[in-house]
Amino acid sequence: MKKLALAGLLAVGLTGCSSEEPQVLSLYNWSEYMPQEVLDRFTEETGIEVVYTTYDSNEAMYARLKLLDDSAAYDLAVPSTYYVSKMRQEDLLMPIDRSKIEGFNRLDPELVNLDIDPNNQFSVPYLWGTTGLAVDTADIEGEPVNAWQDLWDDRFEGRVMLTNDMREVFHVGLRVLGYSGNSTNPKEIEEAYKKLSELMPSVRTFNSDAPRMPYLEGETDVGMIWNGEAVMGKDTMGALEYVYPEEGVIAWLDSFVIPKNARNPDAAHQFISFVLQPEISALISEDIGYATPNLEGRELLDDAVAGNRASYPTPEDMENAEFQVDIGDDALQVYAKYWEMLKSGR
């Protein structure tokens, strides 16, 4: 494989420094988000170690990076859409220097300067996707799955798994009832709730870690799925799909930010502009199955990949999808009330 183009301007920076401590970058990331390889070749390039700290919820990232001195801060993190907005008016975060970062022009006008984060100042996009349905389509008898109404049917009782994910349980909740998934009404979010409480008989388990698993490992059928979490499992289980329910899929975008407290943010820089490069991004979509923001980094792709509408959604299969924003600490409040009263069976 070819060297990178920006292996040169790294090596560069680095000559004379290694009499210096060896640099490390602190990653916070999602699970199974990011190919070893490109960590890998990172290191090989710049000489800077990553140590790499995994979440399986923004919430939990989100409560983790609040708590946290300075002697223990992270230098890079990836919340999803409306946490970075969050993160942004909590001043949690520091500001993005364009003029240390290559690449932000090769990303997709429509994923830049979106209402969470004006002008890009203090988050990159990472990977964009959608939340739908996972079918074991060898174990699933009768009308097929097209809906997450659908899961409520009483044959997938003890079968169903839902993501570790409470604005998204509760964003299907409330799609099923024909609210919008960003309700701040607490009737509605209430309704939503008692609407789960009759789904809870048939999930048999909640995971935000690597949700194919359960479906890998016969524990359940059906039930929600991340895309790029399906493109993965389907490489293992064929008779796994991904399905876009009629009622609209949950449509995210993970972007890079640099906690406000970061130790080696030259680093995260430098590690933001590697992701950049369209040969990585092209690597990191095609080995863990989501869609890069990167628009020369999609023309690198393989047909089948590109081709894949698990991994890059047809026009028709967004028409009803839903990105998450941020609902605002009230509505917050009320959500997480009722989360852990659908979790713990009140």
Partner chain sequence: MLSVRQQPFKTAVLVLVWGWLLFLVLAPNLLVVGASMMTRDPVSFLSLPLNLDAYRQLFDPLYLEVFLHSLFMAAMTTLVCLLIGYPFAWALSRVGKQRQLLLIFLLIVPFWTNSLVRTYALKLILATNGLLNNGLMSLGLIDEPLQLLYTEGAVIVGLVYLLLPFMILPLYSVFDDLKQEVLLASHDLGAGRLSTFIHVIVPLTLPGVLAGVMLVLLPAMGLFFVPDILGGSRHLLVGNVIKNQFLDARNWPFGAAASIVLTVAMAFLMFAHRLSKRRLGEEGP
The other form holds:
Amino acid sequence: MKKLALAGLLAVGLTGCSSEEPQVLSLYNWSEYMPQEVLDRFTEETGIEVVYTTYDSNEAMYARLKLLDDSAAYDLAVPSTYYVSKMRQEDLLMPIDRSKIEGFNRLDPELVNLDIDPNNQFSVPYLWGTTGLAVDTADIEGEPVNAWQDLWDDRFEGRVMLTNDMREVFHVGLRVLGYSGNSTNPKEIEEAYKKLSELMPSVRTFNSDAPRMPYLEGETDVGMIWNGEAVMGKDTMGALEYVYPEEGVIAWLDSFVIPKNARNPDAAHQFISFVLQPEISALISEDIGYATPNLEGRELLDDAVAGNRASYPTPEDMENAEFQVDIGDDALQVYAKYWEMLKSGR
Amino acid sequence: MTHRWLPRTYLTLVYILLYVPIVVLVVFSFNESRTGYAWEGLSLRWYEALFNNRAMVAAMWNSIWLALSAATVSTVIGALTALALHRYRFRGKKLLNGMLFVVMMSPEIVLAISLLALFLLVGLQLGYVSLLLAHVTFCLPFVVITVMARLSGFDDSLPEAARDLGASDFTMTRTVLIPVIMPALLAGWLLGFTLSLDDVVVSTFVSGPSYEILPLRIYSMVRVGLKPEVNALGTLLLVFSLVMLMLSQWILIRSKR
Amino acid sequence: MLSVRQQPFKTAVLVLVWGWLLFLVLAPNLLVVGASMMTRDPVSFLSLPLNLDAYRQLFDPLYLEVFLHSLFMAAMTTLVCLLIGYPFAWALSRVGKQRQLLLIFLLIVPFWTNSLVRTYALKLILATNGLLNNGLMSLGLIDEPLQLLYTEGAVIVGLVYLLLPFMILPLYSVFDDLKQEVLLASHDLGAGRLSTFIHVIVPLTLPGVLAGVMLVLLPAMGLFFVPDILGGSRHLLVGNVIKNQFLDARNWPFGAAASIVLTVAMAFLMFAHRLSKRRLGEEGP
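Now the other one: the form predicted together with its partner chain, given that the block above is the form predicted on its own.
Now the full complex is given, and it begins with the chain already shown.
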């Protein structure tokens, strides 16, 4: 009797495990950065299952990819601007076979062939966006918030949120001091650390998994946010505004890359082509609020989305904006040290 | 009798504190509300959402399969180890005991990174096999201890008698010892199953995308924020482990008769 | 001594167990020790030459502060567990035998529920719009919600909630062994309640206290998901530092050195535990 039960359990487990292996695409992406509908439609159209795993920082993505380098774990990843050049230079990526990609010519000419990857040999732009200020207008009183510097204001004590992203947080500190957000000067980084540590008593939490959530949950009122998160957040909470700070937003472009040892590069190419369809690009941009580099996709956008300054900034909004670039491993270590100090300080 | 009244109140109070979060979890899993703080009416929508989430269901099966296999392997090895420790004299017995104790006491994170380093060095792909090896390793000492406890209360004359009657070690183990330690095997297996199903720390380090398991899926969900599906999932897990626990109690009671 | 051929069963079992432990416990730990003495390498994780830089880095005032803060939170967790658990175990050991079994069962049931899910449930309670704040506000005790989530306190509450049973169980077992006669004898010899407590109960329960401390303090430094969920990624534990070094910053030697600190702490606690037991064995009745 007991043996029977055990055998039954084992059989259930076995059938759960050994059913026909369908083709699988292993996609490694930022959390909440791809609508489920897109994945479902891809599977429906191609029969390829998508295994979607997530990360919350470029560092985590990069470390994990290196860790799993030999075991060919991921077929597709989505690093931000500066990590594309880093990974390309370290020979971690597989060249993109342009003949297998449909619709590359639909991409905004201004967002291809950049310094990070000349001729886009290794990357295809997915979405671009900015990191700016989030303001819960219902909960704050007094002067409107227009600049990163305003976060240091006493009235926000315990109400500030920062992204859990070393480079972005230091970018803010550096910009407030008037330096470049891509500084590699240890002196400037240390100054930024000191400036940021003055902010720390105000900082309630760091969040890069879903930066809109602390605002929606009422834990924080002002701070950093990604534009798409702000757009998604406004759907739930009308008072959440996205503000372009005077010192300039942080701009980034996230691109598809195929790790060198990907097991299923064909499926990866297929997926990129799938996303490059104007209709799918438009769907993604409408659903998660970031800007698509796909010009034909942009034409299909709902007017409300295309005209939303949070998703699609005007040239004035982008004044002082700075793209993140690779700063090299030495500078990264300096940042890392101060970052840990910052987060653990009381 | 004031001195009886005080301890009882204290016990009750601590139990209430222990159970409040669990009650909240269960109650809110039936809450219609999306934000998850206010009560907006009875609903099963989160259970529905859970079962429509294909990735979640796949992770659940992976987890159950992993827990079943890890518990079984660790029970087999653990029981044999306990028998050896109980019956035989051999060199390094103390060391073996000590190593098992150290594994049990080690913070999970220490075990996690050491195994990660090993798997990378030998080039083992992170996935089901690495998870299985890691889970068996941290379950093992618990099984050994459970079985040892049972053996220490057991009269040694029975196996001696069996041996006098000409039974080989193997036969004696199979016919005499195994029935005696059966309840302990069951308890150890169950403990291993639960430990495996619950583990976050070790799994974070030794898993790969080819084999996603439930705790890691839950981890990425709860980090994103409040998700009512998590309440539903938590409730299901609670019911599942309660059923397992009761089943084992029932089997134990029956085996004693 | 019987030879291998005469005891194939024994040999097979011992080879299996030793093989497993050597390959999956001893070898990996030696690797970590080795890794802690190597040099960080941005491309492949580790490289030569061997040195003690990682250990020196541990004593860098910057990281020292991280460790002390983590240690402080773990120590507070342990202290709170002890303060709640000690009288609890005492009270538990005085209840009737039949009911004791039920109560212990009830203590273990939460432990069988996924710990992540339970931590998440605490978030529901502690949040600004959460149940506790709503409750207090509707009772009129507070006007504005308290900031409970994403604080050091929240992390400690979470750790205590997850680890309390591990403090209570060893304490319960020593209280259960504590003979009523010993207390009566102490009383008969003229010792007051306080004096009985200090001179009889405390020494006799010390091994239980140390076992509990060991079972709580070590995990309380390692459970990185608790600060992630309840501490808002602030208020880091040693576990978070180790995880970051391995999975984000890729400074393996430093991560390995930090983990060795935990191992040393464990060894120290185990030693203290043994010592207290042995002393009790010698001086006991």
